[in-house]
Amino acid sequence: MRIGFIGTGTITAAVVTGMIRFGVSFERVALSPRNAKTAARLAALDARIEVCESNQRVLDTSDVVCLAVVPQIAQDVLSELTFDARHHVISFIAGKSLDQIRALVRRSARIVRAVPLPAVAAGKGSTAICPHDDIARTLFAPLGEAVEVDDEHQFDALSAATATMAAFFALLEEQASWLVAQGVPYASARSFLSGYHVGLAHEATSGTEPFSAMIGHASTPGGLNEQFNRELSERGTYAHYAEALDNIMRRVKGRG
């Protein structure tokens, strides 16, 4: 596989790092020159990684092309490039549908959307893919969990769910602040909560039962977990969470 990346930011860095770390098979990786420092750091990882002099050179020397530019500049960047029918395009561009990407790249034979996250660098990320695609699966399955859907609305919903990262860290900070108020040093609170949530994530990934069943397992009748979950439910906390996701979905769909 000769794979090129148009855009050399955080996600490209994570994907390329994961490819090297977890042995994804490739002949060559061609990188956009836009972020010279990041591109040079990635090129130092493997002799098969090359920083090209232009984005067009990335296309000319690649069969698989990952579009990793921010949506605000996608039109300007892609309109200057000449794609070929041989190109297998995987778009990371948020909020751009398959039809919109197809219009931008014009002659591409195959277009796929994917939403890799920074954790793919450590083989811990989940990557949504639409539609089902052998090449995208080959690229992302070794880097964590590859979740393929054919319905673009479902893909947009998975993309919207990634807007919860900051809220997750805000929840950790809220818990840490409460512990500090009880006299626990912040460093100790942070260390405890980090390990605690890693344990919860491990439980979630070690099986396939519904999360609702896991709530039940963790909620002894009359116990502390049962009380905490009930109090949040009665205050409408989870309903607010869903409403916020609805608002994100409207933006993902270009309606917000």
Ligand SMILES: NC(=O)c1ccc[n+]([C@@H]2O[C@H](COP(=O)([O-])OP(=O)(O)OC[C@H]3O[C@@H](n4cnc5c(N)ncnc54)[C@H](OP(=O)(O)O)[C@@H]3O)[C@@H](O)[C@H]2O)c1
Contents of the next structure:
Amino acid sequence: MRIGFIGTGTITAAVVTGMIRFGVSFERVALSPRNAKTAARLAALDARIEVCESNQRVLDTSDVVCLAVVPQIAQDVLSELTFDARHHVISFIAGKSLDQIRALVRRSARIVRAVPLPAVAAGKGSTAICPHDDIARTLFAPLGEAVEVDDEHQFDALSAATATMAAFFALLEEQASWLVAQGVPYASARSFLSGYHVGLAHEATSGTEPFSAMIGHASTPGGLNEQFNRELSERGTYAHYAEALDNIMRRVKGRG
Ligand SMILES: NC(=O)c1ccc[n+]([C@@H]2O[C@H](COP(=O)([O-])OP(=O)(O)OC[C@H]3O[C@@H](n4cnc5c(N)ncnc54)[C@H](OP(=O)(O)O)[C@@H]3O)[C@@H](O)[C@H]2O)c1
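Mind pulling up the form predicted together with the named molecule next to the form predicted alone we just looked at?
To see the whole picture, the full complex is given below, headed by that same chain.
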């Protein structure tokens, strides 16, 4: 695989780092010249990674092309480029539909969307892919969970679900603050909660049963977990999630 990246920012750095760490098979990685510092750091990782002098050169020397610029400049950047029918284009660009990317690429190249998350660098990133695509799966499955869907609405929904990151950390901060109020030093609270949640995440990834079944296993009748979950449910804590995700979905689809 000769793979090129247009845009060498956070997400390209994470993907390329993950590719090297987790042994994704490739012949060559071509990086666009911006951001020069990140591109140079990535090029130092492996002799097969090269920083090209232009975005067009990335295209000319690649078969798989990942689009990794921010949405605001996508039109300007892509309109200057000449794609080829051989290109297999994987767009990371948030909020640009398959049809919009196809219009910008202006060729009958294969177009796929993917949302790799920064955790792909550590082999722990879930990546939504649309539509099903062997090349995108080969690239992202070794870097965590690759989840393919053919329906773009489902892909948008998976993208919307990635808006819950800050809220996840807010939940941890809330629990840490409570522990601190009980006299536990913040560092101990942080360390405890981080490890505790790794354990829970490990349980989630070790099996395939529905989360509702896991709630059941964790909720001994009359036990502490059962009480805590019930109290939050009764106060409508979880009900806010679907509503807030609906609002995010409107933005993901450009209607918010
Ligand atoms: N970050 C995430 O968690 C995440 C997750 C999934 C998808 N995405 C999507 O992935 C895309 C990239 O996100 P990101 O977080 O990696 O953004 P980013 O860190 O801002 O990276 C974008 C890069 O594009 C470069 N650039 C600017 N103008 C360019 C040009 N004319 N030609 C080539 N490169 C140019 C910038 O270089 P300079 O620094 O030199 O300006 C910057 O390094 C976005 O569309 C985003 O929606 C991001």
